[in-house]
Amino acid sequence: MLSALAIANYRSLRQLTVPLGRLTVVTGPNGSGKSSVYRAMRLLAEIANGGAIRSLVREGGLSSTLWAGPERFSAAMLRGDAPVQGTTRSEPVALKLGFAGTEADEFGYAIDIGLPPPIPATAFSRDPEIKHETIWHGPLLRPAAQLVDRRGAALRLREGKGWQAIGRPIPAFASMMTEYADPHAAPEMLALREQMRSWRFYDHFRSDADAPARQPQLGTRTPVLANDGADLAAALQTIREIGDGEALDRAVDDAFPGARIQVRVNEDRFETLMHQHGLLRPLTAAELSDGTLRYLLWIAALLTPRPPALLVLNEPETSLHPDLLPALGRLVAQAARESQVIVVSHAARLIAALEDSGELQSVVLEKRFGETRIANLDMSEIPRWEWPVR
């Protein structure tokens, strides 16, 4: 399980360390930085799939995603006695992302992405470069806990009390996680890469009239709902056959008393049907309201028969009636028994339902001088964090 998420110089996140529990909710007013936290987590996951640099380019490049404010705030700026203005830069341009485990035998990881030196012979002179990556054991980066260390093109692995250098250089645009993962020489790197690849993210499901989830789809066993929800019917049937079918029925009844779900199979196409009290026939997915369809999608995502190590939900309350939010909160809390869950939300009723579940780590964000900060925790409640030095 992760104990902390650390982000530096990404959009409004100048220096942010977020404590994580089994179930964590990240909340705050509009514009406080919630979406940036979610996008930073997705960027971390992209590293293990080799797509981090491309993701940065899609966001407008490193220069567009970097913190746009001063490197640090003076005491006079914070008091309001002096205007916020730039100061002489003392550190290199760097976007940093990382996380730590809770126990001594769990892994931590950090990456430092910067700008390349001027290379006139290439057309890719503005491509971001990976300057430093490291993996360690436990909740805090310490020299004695480091297992893998990559600086520039050079990679070295811990060997007893010393280090073994790996001769093959790592390209500046590629992560060591995808370029080198020998299960014999670097089992820690392979284990961490597979853990990060298992992370699952769900954002805004489509529920418009042309949404794939409304149409019959080719069906196959689907233990993991697709990000767009196109395979909803197959995912629901998979839960019923190899997952917790009783939990599926309870979740539907909790939100829609007296209702039940059926999956109709016509040759190789699967279609979602909903039986409701008082109706003479079931409604097809094409007939369901946006909120009802979205709720069924959340049921399929959260009751997965293959729970991930980490499940991240971005504003799951979107398009749901407020009366559905307590039931959604109970569903999310149930998912947290099998996976570590992070919910990014500003829905008070959903957050209240999550608080009723017991162990909830609440992180309330605010923005001051353009910088995202944690408003509801003091420094003693925020995990200590150390970035690797270039």
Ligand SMILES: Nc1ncnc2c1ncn2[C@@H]1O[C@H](COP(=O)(O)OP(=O)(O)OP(=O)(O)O)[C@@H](O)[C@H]1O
Second form
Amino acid sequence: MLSALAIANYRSLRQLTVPLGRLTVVTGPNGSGKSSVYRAMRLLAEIANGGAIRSLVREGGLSSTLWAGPERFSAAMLRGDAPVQGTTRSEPVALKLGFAGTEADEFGYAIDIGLPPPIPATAFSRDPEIKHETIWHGPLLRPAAQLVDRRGAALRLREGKGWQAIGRPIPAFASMMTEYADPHAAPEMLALREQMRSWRFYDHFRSDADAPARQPQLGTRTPVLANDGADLAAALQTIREIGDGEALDRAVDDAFPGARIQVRVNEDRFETLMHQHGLLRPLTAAELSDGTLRYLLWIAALLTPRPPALLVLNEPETSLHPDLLPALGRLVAQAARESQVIVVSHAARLIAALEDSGELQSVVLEKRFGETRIANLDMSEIPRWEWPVR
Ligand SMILES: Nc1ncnc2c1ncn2[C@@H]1O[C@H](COP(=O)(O)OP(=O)(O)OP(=O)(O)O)[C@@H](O)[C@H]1O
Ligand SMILES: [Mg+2]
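Now show the form predicted together with the ligand, given that the preceding structure was the form predicted alone.
After this comes the whole thing, all chains and molecules, with the earlier chain placed first.
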């Protein structure tokens, strides 16, 4: 299980360590940094998939994603007696992301991404560069716990008390995890990469008239709902056949009392039907309301017969009526029995329902002087974090 997520210099997250529990909710007012936390987690997963630099560039490049404030605030700046504008940076700019595990045998990982030195010989001179990557054992980075260490192009692996250098250089635009995957020399790197690749993210399902979830679909066994919900009918039928079909029926009835889901199979096409009180015929997915369709998508996502180690949900309350939020909270809490779950939300009723479920790590963000901070926890409740030095 992850114990902490750490972010530095990413948008409004100048320096933030987020404690993670079995079930964590990240909340806060508009502009406090919730979406940035979600996007930072996605970036970490993309590193393991080889797509992080590309998505950073898609976000507008490092110049727009890097923390736009000063390296640190002086007391005079905080009092308002000295201007923030006009101060210059003295350290190299670095976007840093990392996480650690609760147990001594779990891995921690950190990456440091910066700007390339000005070399005119390439058309890619604005691509961010990976300066440093590290893997260690246990909740806190200590030199003795370090297993893998990459500085620039040079990679070295722990060997007994010393280090073994790997001859092949790692290109600046690639993570060591996608570039060097020798299962014998570095099994921890491969294990960590597979762990990060298995993290599952769900974000704003489409529910417009042309939404993929509304169309009849090719049906094959689907233990993991696609991000666009296109395989909703197949995912629901898979839960019914190899997952917890009773939980599926309970979740539907919890949100829409008396309603029932059926998957109609027409040759190789699958279609979601919903039987409701007072109607002579069931409604097809094309006929369901936005909120109802979204709720069914959450059911399919959360009752997956193949739960991931980590499930990250971005604003699952979107377009749901507040009356549905307690039921959604129960569904999320149930998923947290199988997976570690992080929910980014600003729906008070959803958060209240999650609180009722027992163990909840609540993280309330606020913005002060343009910087995201944790408003509801004091220093002792935030895990210690050490970044590797460049
Ligand atoms: N490079 C940057 N440096 C500093 N702050 C930034 C940078 N880029 C964006 N921001 C600010 O970061 C803040 C956090 O944005 P974010 O989208 O994470 O907020 P949010 O909590 O999701 O808000 P909402 O509830 O409105 O969706 C915004 O106020 C934005 O102006
Ligand atoms: Mg947001």
